[in-house]
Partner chain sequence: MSFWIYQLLVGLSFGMLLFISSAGLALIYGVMRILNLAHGAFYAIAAWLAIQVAGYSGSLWLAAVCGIAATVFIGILIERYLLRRIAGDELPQALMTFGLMLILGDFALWAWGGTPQTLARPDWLTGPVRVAGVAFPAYRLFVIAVGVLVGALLWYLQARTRVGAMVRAVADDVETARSLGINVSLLSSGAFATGTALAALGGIVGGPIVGVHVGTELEVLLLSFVVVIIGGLGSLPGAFVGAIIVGLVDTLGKALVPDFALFTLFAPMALILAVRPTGLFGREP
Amino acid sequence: MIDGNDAAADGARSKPGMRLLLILLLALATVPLAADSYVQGVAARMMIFALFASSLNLILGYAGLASLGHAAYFGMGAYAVAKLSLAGVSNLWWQLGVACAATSALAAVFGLLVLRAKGAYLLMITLALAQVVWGIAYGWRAFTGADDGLPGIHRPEGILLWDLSGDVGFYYFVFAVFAAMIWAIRRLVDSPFGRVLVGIRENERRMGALGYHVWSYQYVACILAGLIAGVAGALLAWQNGFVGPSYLSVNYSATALIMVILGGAGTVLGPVIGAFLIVALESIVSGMTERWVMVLGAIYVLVTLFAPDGLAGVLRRRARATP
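As in the form predicted on its own, what structure would this chain adopt when taken alone?
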């Protein structure tokens, strides 16, 4: 277990990361004041995928549960708001509430199956379950549009005088959701619940011997991770105005996994760094060469070899070395 002194040490080590996160939030808040709509769109996409990666990090980095099927929740949230929008439901809270309920329910069902496996079997069952959902979306043309997807999604009505139809209004909505959820994740991982998750990740048997119901903690973490991923999927559906089966694909799951590992699993800042870096590289390098994925792969290999604890770990070590 983690005692009071360890907790204090962890808090001290996290201060540089939180300062960087606050600086990042301040920079994001000024983007519409200094950038055009394209840059705003890229920055909004960065925040959306940072939420997606952070949701995976909750179970991977803190609970020690690897997954290759996390896109199932991301896509479920996107499809939920898409169907409501196309059905004429324009209320923000209805759309977001249904998306959260749908992804939480899916995570609750999948969690019952996923937590029965360990190691490589865990990876395979998460991949298999996500592929089942992808197969349904790809084949059920009458409901999901199959490979044509669901175009024509409209952004929901604003909040009071907050108009979400414009680029600036929607950007600040994404920013507000991103900031609120990152703050909530931070509070969660610093809470006794988060400490227990870390203990389970480090030594599951010991935590069980100490009286903690390991399965229950992991199950709740799976549901919370699914909910956050669903919110990210809903935001991307609103931004793009389109949802397709690719939102549920293993490519999105693998991308989120790379973001977490690249930035640093088990940290709040790590998945944010990883997501921002990958989305930025995709936007910049893909305009220069069609083989931008090769460039991304090379960067990922270098980070894995020379910074196995991710970019957040590099920043943390430099902060410790600074007098």
Second form
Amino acid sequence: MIDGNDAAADGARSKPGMRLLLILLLALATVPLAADSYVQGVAARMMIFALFASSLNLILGYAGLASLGHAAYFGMGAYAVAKLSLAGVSNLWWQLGVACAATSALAAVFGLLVLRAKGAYLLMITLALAQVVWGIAYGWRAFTGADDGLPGIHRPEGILLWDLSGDVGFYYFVFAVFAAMIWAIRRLVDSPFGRVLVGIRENERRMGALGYHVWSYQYVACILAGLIAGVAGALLAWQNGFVGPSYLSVNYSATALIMVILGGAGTVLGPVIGAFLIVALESIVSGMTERWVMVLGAIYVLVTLFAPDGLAGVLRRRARATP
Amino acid sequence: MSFWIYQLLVGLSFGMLLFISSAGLALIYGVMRILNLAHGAFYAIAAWLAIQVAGYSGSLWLAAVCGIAATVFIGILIERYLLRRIAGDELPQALMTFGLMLILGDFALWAWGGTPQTLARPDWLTGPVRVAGVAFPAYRLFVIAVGVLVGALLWYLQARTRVGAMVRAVADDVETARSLGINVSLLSSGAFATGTALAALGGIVGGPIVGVHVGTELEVLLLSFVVVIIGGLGSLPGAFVGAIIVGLVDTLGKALVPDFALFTLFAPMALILAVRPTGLFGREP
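Starting from the form predicted on its own shown above, please give the structure in the form predicted in complex with the partner chain.
Entire complex below, previous chain first.
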């Protein structure tokens, strides 16, 4: 599926990729100076979904484990901060800490169940488990508000002088988390741990024969991916001031998948670009027509038909064609 | 006692509806190794079309035939012109069919609106029937009969006919089957068309009892998933047993603990996953 060595080499470590990432970050940093609050909101949403897609890319692109239930972690993080905020806990670190603990605990449980499966079984099992979480959020009115969700979430207290309640302050908070997380992911996939993951993706049996404990590497990758997805979910809950079962839905899981595939799985920049494109398209198309879902469906079909290894793959092929 | 008999029959009829709806998913995966996420959309489209035709013509037979034929036609187009181009890759296939589900679902919303609708039931099936001293809707007994009939027919086709033997050969080992002169391409198209027809039949048989609404495509898909996870992906006997289990558990769950109906639905699945990841009848992939 993924063209191993090339994908890794073309990713974060290549100079054009790094340069593009820095340009993107610079552009994002200037958004509040140049754009109105609507565009600023869209840009924050772009970064949040880029983080969500990047977390899925850790297991899909690097560990080679496809999940159709990644929204379970995203929604778990969102519901965790929502419950705390509504319970009157306004400290940022408490909210974030509990969200991280809850999502990594969920990922630790689900990881035990799903890592035995492969291929289509893995897709179905991850989807089914995410639906269990969705079913609880949808049914348990007293705790999760059922299909009404939990409105009225307040953004947490700021850090020292950094006020998170205003839109600009919160935007830069999202920006800081996004930049730090992408940097951490880049370091992670370039680390020995990341290289072993890619090795397992390419040839699980050989890595086992070389003495690597394959399961543990995959398990840790699952938990890390869950944790980062939870942070993204927490950010969206603060951004929107609202959490509902849709955060846990298969639509969110599939959207994350198509973002990763569109940009290019197994590259650091790919999922970021994929998420930016889809969120931007959503806000443009939704303004013009009510048929955004149909357009999104067409994107799925077109991407799988014409760019199954994403924009990164298209660029790679072009680079090879013109030496 | 009569409460239990009633619930048992309701559960069985729901289970048979689930079997009709999910058998196609199992068949398509068994033969083609495609995880068809658009399966529930075929169910919904057939139901919407049948309601439309029934509204125009007043004939339920015509509605059923048109609904199934049009859905199978859409399915054949999708298999020929889209899925065939990305053969052999599970994730892109799953994503493409998910996209198709979004397109078909949004099309249904655009064409038929957001109001839930049900298909009329035939006159001769409207009244209640007494079963073991309990008055029971005749239509639900009809659903049980159709489910058993479909199951028997599929079993006969697969176990007793030449085509069935070829299907089993392809499911076991595509390369060997091809080298024996089996036309795998034609057989795959046939399996996909049959799977689509089963989903459409589910939509039409289920039309008078559960109806169709916005999001039906996803609900049917998820229920079918639970069925084939419990029964084992790609196994028709598995789908039959899984559907009965899910139908009974769901009905009893809704009757006994209504607040946690979704949980009682997914709990047996999680249990089976933990004990036997390939399902009751599935084989190691």
